[in-house]
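In the block that follows, a single chain appears as structure tokens, in the form predicted on its own.
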Amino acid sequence: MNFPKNFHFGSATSAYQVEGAVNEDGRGPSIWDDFCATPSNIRDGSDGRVACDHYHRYGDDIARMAEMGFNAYRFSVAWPRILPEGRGRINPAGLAFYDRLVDGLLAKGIAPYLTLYHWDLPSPLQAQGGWGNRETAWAFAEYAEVIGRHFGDRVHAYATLNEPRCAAFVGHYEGRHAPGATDLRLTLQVAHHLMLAHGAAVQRLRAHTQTAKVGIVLDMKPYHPANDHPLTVRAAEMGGGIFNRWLLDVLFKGHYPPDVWEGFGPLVPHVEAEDYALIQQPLDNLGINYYTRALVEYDPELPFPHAREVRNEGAIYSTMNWEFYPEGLEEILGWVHRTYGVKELYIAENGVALADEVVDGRVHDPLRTQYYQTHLAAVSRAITQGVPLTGYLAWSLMDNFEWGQGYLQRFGLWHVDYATQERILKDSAHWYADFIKNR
């Protein structure tokens, strides 16, 4: 495989999924604390109160990352740990934790990739309408300024938002994530306000950084028609338009894609005249989260885009029911590079959930190793074709709280015994460490 000499290899986590300590050192409540408190929202009835106890075990976790040869680690800051009310009063103990984390990473030669928002909106802001309230975008900009001013260029890269598509659609239309709404008009307005928040945050971060890279992280997947019927082809095109182009176009072209806008009809968001210019801030990089593709058929019973996902019989699937499809990563990377001309890309998340078991102190997960081998090969091919890739961050560093799935899905390179908090490197982690060291 072909990777540049200064390429970043590491892994990723997010605050609510690994930190725990939700009631410690002045952290305020988030929408995920509230969502988990409602019976039936989480499949196993769990929550992130303890998670992986990374808040207390970060030092050992950093040491283990260094032993694996990582030179990068992506994490998110918990907004309610910094601003418990969402804006206004700053919590020094929250900043101090991330000081310890960032300084610990730097001491081991690990580049910090800091994500400002991985879905844990402070509850007081949700009480005022959450992301459906345009004012939340300006609250986020204030939060971004606090972080940028405090950490500056100690951080290698800032991402304003993680998967705003998921935060909007899964949280406000499908109802499977916090805050649990099911309103498409609200969803599209939320997505627009998230884009406003991104643009305003980029401006605030720029004011306090010189060498740190500023960007955003989007989840993407190719949409493929399961047959050649024109309606199926159109459904796949529009499905991909919503999943991929809806946010990419407004970020890099300064407008929403006209065909998808027309498809949403009267549900499109309210946009003010100056919004597009604010959203279309120049970016240093773009993080891509990739897991699988969508294979779809046309279904007239479904709302726009009338795309129903179907299984690819004979393919390997994860316990999340996601197809192994490494070719899709190469496809997405090439398409983004050609279509949007982003100056720098990195893989911010890529991984697979499997039914892992500890046997004699080891976790044998050959399918995960296969997944990483084939997807890293896809990344290498994209680099050979001229895609400006600078890093690969596996999802996830360790098994963790997998949102609406609770602790039922294991994505980690490290197995976590949630009763004891023992970490065990899975076979795939040993393979990944050897891969990094033997390049």
Ligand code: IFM
Given for the second form:
Amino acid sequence: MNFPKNFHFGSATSAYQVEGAVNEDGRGPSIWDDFCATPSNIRDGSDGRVACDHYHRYGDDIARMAEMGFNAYRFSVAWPRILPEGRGRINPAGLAFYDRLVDGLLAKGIAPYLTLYHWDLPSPLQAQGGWGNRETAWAFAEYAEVIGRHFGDRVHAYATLNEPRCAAFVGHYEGRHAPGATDLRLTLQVAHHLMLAHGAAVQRLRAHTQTAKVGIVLDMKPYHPANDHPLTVRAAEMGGGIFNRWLLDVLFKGHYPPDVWEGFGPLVPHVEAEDYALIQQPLDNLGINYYTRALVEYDPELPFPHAREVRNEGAIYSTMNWEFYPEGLEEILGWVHRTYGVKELYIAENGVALADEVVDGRVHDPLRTQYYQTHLAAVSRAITQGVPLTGYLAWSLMDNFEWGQGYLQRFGLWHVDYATQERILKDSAHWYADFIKNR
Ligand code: IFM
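Please supply the coordinates for the form predicted together with the ligand, as a counterpart to the form predicted on its own shown previously.
Below is the whole assembly, all chains and molecules, this chain first.
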């Protein structure tokens, strides 16, 4: 495989999924604490109160990452640890935790990739309308200012938002994530406010950094028609238009894609004249989260884009019901590079949930190793074709709280026994460590 010398290899997590310690050191509540308080919102009725206890075990976790040969680690900062009310009062103990984490990583030669927002909006801001309220974008910029001023260039890369598409659509249209709304008009307004928040935060981060890279992380998947009927082809084009182009276009071209805008009809967001310029900030990099593709058929019963996902019989599926489709990663990388001309790309998440079992203290997960091998090969091919890739971060470092699925999905390189918090390196983790070391 072909990877440049200084390429970053590591893994990723997010605050609410791994930290636990939700009531410690002055952290305020977030929409995920609130969402989990209704047990039926989460498949196993669980929550992130303890999760992987990374808040206390981060030191050992960093040591284990270093043993695996990682030179990068992506984590997110919990906004309610820093600003418990969402705005205003800063909580020094919150900053101190991330100081310990960042300094611990740097001491081991592991580049910190810091994400500002991985879905844990402070509850007091939700009480004022959450992301449906334009003010939340300015609150986010203030938070970005606090983080940028404090961490500056100690961090290798900042991402403003993780998967704003998911925060908007899954949280406000599908209702499967916090805050659990089901309103498409609200969803599109939320997505627009997230974009404003991103643009304003980039400006604030720039004011305090010189070498640190500033960007955003988006989830993407190719949409493929399951047959060649023109209506199916169009459904796939529009499905991908919503999933991929809606935010990429506004971020990098300064407008929403006209075909999808037309498809949404009267539901399109309210946009102020100056918004597009604020959103279209020059970025140093773009993180891509890739898991699978969508294979779709036209279904007139469904609302726009009339796309129903169907199964690819014979393919391998994860326990999330996501198809193994490594070719899609190469496709997405090439397409983003050709269409948007981003300076640098990196894989901010890639991985697979499987039904792992511990047998005699080991986890044999050959399918996960196969997933990583084939996806790393796709990244390598993209590099050979000239895509400017700088890193690969596996999702996830360890099994963790998988949002609406609770602890039922295991995405980790490390198995976590939630009763004892024991971490076991799965066979795929040993493979990944050897792969990194043998390069
Ligand atoms: O666990 C999530 C993560 O928080 C965001 N990207 C997708 C992962 C798997 O669902």
